[in-house]
Each structure stands twice: as C-alpha cells, then as structure tokens.
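First, one chain by itself in structure tokens, the form predicted on its own.
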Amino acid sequence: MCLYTPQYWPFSAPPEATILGNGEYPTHNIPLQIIENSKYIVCCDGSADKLLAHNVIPNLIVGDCDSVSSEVKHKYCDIIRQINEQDTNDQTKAVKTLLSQNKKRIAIVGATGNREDHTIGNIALLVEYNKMGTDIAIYTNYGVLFACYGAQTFSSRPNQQISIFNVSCKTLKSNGLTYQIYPFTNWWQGTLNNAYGNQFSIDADGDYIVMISY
C-alpha cells in the first residue's frame, strides 16, 4: 500500500517531518509506517521516552520538559529545545517549531488516547493550525483527521466510513455520503457517515475537521 494516497494523507505533496504526541503510542501500521519513513522527527516532551524505547530517535524534542525522563534529558540535551510558555500545549509549541524551519506540512501521531482532554484539545487544535498556512493530518490507530476550510473533495472507498465536525459552517452540505450533512451544532451529529464511492464533496463556508477511517 502507498503510504501517501489522497485517502490516508490528504495533501498533494507528502509530509516534511512529524510530530510525536506524548498520548498513546501507535498501534496500527499506517502510523507505525509514518514514523518508520519519516525523514524528521519532533518530539513532545516524554513521548521521546516512548520513540526511544521503539529504538528510535528523533531529531528535536520539544517542550516545557516536564515529563521526559532525567535520563533522556541529560543524553540527547543537544536535541532538546525547552519552551516554559504555558499559553500553548507541547503539540503546539511543535508546529510552531517546524513552521520557523519553514516545514508546513506535518503528519502528528500519538496526539490521542491517555487523556480525553488532551486528544479533544490536540484536534481541535487543527483549526488553528489550518490558518496558520500548514498542511497538517493527525494519524490515530482508527483514521486520520484534518482541517478544512471550504469546499473540497476527497477521494474514498465505497463504504469507506466518515465523520464531519462542523467548527464554524453556516453553509455545509455534501455529495458522496449516505447521509447528507447540514450545518451541525453538535460535534456528535457528524459522525458515522459513509461514502458510497471513490469520492466525496464537502459544500461549507467555514471550518470543520474530517476524519477519514482507514
């Protein structure tokens, strides 16, 4: 399987580096293979403990360092950038740290499980991270997620299952789906959709997030 088919990274070029979140490490091989190929990797914070322990190692770990391990700290100290500033969390101050390397387009993994909040937080967080001018996809072991702004199209299998989180649509409609979508309110009332075919089209006049399953 190609790793960077439109389906799993919805881009038109492929990523430049990725971002290891400090949340469940992957279990399912499409994450897996992205962090195996990626040619960059920025840590946050004690998730350097978990890529080092898979004999990985990454080449930036960033953040207010306040969970990786003493013993990392003082071995790779010359990797480290410690940012204390608490207006951001670590995947943040990760992207920001890849965007002045004028790396835009990021594909982050373990941004999710562990806490709920913190998964909530990391993918709403790809709002923001689609208006800063970035090309960013979260990788979980279910699917991956994105934000949009717009119309769109994406390409999909039929039966291929989709979820759609209005943000701030006052217009969103679709083409492709079972269940024709409207301007939600409610994150839930945009899950468990399904294309019926190798594409699908969002119609909006704002922000939601995708989540494409694999």
The other form holds:
Protein chains: 2
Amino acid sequence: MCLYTPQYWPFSAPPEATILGNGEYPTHNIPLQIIENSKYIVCCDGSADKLLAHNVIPNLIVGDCDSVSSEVKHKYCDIIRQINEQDTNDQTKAVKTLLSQNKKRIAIVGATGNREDHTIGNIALLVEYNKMGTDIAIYTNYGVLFACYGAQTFSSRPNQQISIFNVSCKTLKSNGLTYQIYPFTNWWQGTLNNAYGNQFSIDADGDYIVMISY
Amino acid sequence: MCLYTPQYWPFSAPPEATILGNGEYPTHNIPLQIIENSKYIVCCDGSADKLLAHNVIPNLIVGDCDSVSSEVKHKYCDIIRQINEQDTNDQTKAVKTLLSQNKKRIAIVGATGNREDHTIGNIALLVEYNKMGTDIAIYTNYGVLFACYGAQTFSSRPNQQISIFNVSCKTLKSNGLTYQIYPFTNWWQGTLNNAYGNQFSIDADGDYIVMISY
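Alt. form predicted together with another copy of the chain, vs. the form predicted on its own above:
Now the full complex is given, and it begins with the chain already shown.
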C-alpha cells in the first residue's frame, strides 16, 4: 500500500517529518507505518519513552520535559530541546521547532486517545498550523484529520466516512457527500457523513477541519 | 468516596439513569462505579455486548441495532428498542428514550475513546441535551464533561485541571481559573486551564462545555 495516496495525505509531496504526540501510542497499521517510514521523528516529551520502547530512536525530543523519564532525559540529553513556556502545548512546540528547521510537511501520530480535552485541543490546533503555512495532518487509529481554508476537493472511496468540523465558515456547502453540509454552529453537526464516490468537494469561506476515516 | 460530590456531578440530585455508549468501555474507577451503582442502564446498540461481558444486564438496548450481536439481540429481544432513523446517533436516541420515561438526570459513560469524530460529536451533543431540559454529564476515564448556559459557579479542588469549550458565547469570562478565559473562536483555546481553589465561576451569555479532570 502506498501510504501517501491522496485519500490519506491530502498534500502534493510526502511529509518531511513526523511528530509523535504523548497520547495513546498508535496501534493501527497506517500511523505505525508512518513512524516506521519516517526520516525525522520529533517526540513530544514523554512520548520519547514510548517510541524507545518500540525500539525507535527519535531525532529530537521537544517539550517542557515534565513527562519524559529521567533515564531517557539523561541518556538522550543531546537531542532534547526543553521549552518551558506554558502558553503552547508540546505538540505546538514540536511544530514550531520543525518550522524553524524549514520542515513544513508534517505527519502527527499519537495525538489522541487519552484525555478528551487534549484530543480536542490537538485536533483544533490544526487550524493554527495551517495558518503557519504547514502541510500537516493527524493520523489516528481511525482516520486522518487536517485543516482547510476555503474551497477544496478531496479524494475518497465510495461510502468512506467523513466528518467536517466548522471553525470559522459562514458559507459551507458540499458536493459528493450523503448529507448536505451547512455553516455548522456546533461540532456534532458535521459528524458521520459519507462520500458518494471517488471525490467530494467543499465550498467554504473560512477554516474547517476534515476527518476522513480509513 | 461519594460519587456524586459537586466536583463530579454538578447537579442537585443524583442521576436516575446511565447510558453506556459504544465507545471504549470504561477502565477508571468513577465511570465503573457509576455503572455499578446505576438503577437503570440504557445501552447504545453494541455496548450491550460489552456490558453483558462485564456481567451486568442492561434495562434497555437502544439504537439502529447494527452493532449489537445477533445472539444478544435474540436473547434480550424484550428490552431492545430498535430505532432506525439516521438523523440522530445512538446516544441521542438513548437520551430521548429516557426523556420519554421522564428520566432527565442522566450519566453517560463509554461515550469516548474510539473514533475521534464520535468522541467530539458525543461531547458536543451535550449542548443539545441541555436544551432538552436534562441534567446530563459524560464520565470518561479522565474527567466529567457537561454543557452550561450563562453564568455558573462550579466546585473544584485547588489545581484541578479544567477545560472550557465555547459553543455560542460572545461574552465568556472566568473567576478562579489560572488563565482568564475569553470568547474563544476555536476549541483548543479553552483547554488546559486550572482551578485556583475550591470553586470557580464563569460569566457567559451562551452555551459552553466544561471538562473537569478527576
């Protein structure tokens, strides 16, 4: 299987780096393959312990270092970039670090699956990363999530499950989805839609997040 | 431990019923105790199989019955209420069923932890249930989530982790939280706050969702 088919990676060139978040370590084949094939992995704080437990050495460990084990912190001190400021979370610190290295195509895994507010926060932050000029997507055990602005067309399989979360659109319409979308005022309204065929398109005037189930 | 202390159950009287969602079966002590102490349990579709595997018999099984096993469907046919309409999810079908029985104080467990769009949808739906006149909260492995409208005061412990998701507020202010809140335009902005002391209050003119970590 080609990992970066348009259904799973909606950008033109494959990612240059992977961020491993400190949520649940992936179990699905797709995020596991992303880790396996990654040339550059940044771990968010304590996720370094999880990656090392899977016999993979990160390229960088970023965060406030309150959850990485003291053993890993000591052994891998040369690849730790401790950033103590509390206004951004570790995922955002990792994104900013990659941008400072001019790596703007980024796959994020391990971002969800534990605390629900972390899951929601990490997903919602995709909109901010989009504004920073990244091509970035979160790969979970269930699908891929990415932020968009304005009109876009997406690849899909017939009956593929799609959810759309509106962030700032006053106009929001779809073509090729089972249920017509509209300028949703709450996040539940855009969940559990389906693609008819091999592509669908969205007409929008602002930011929204797409989840495409595998 | 008293389950329904104000920190964990923000309503005046304890719940009359529990809904078990078809997400991840709880592992934390608090949602497990809610199941154990519940006098009336409604299962969302296939969650009936999970509850029965834990040796608890539900009072009712509600949903479109596409995920409950045929064995359970056959054996417990007298307590199955099959609702095929596709405009609402199984969680909402369970809430509406309980309201038709005049049970309006409801604890939901098992609503999160699998597909992220289901997790987000189930949490966001709390706002709709609030409008229906329920006293309803979701208990996860990490905390309790409930929807509010307007100004409210909440019990807390010092340093308890709090997240606030704005849905429709143009005014949103806090007293007793580490970071001052504001009319957030994206859901990440209200995550990872903390209570100073034994209570905090929110001044608001619309709907929002509170997550209080255990």
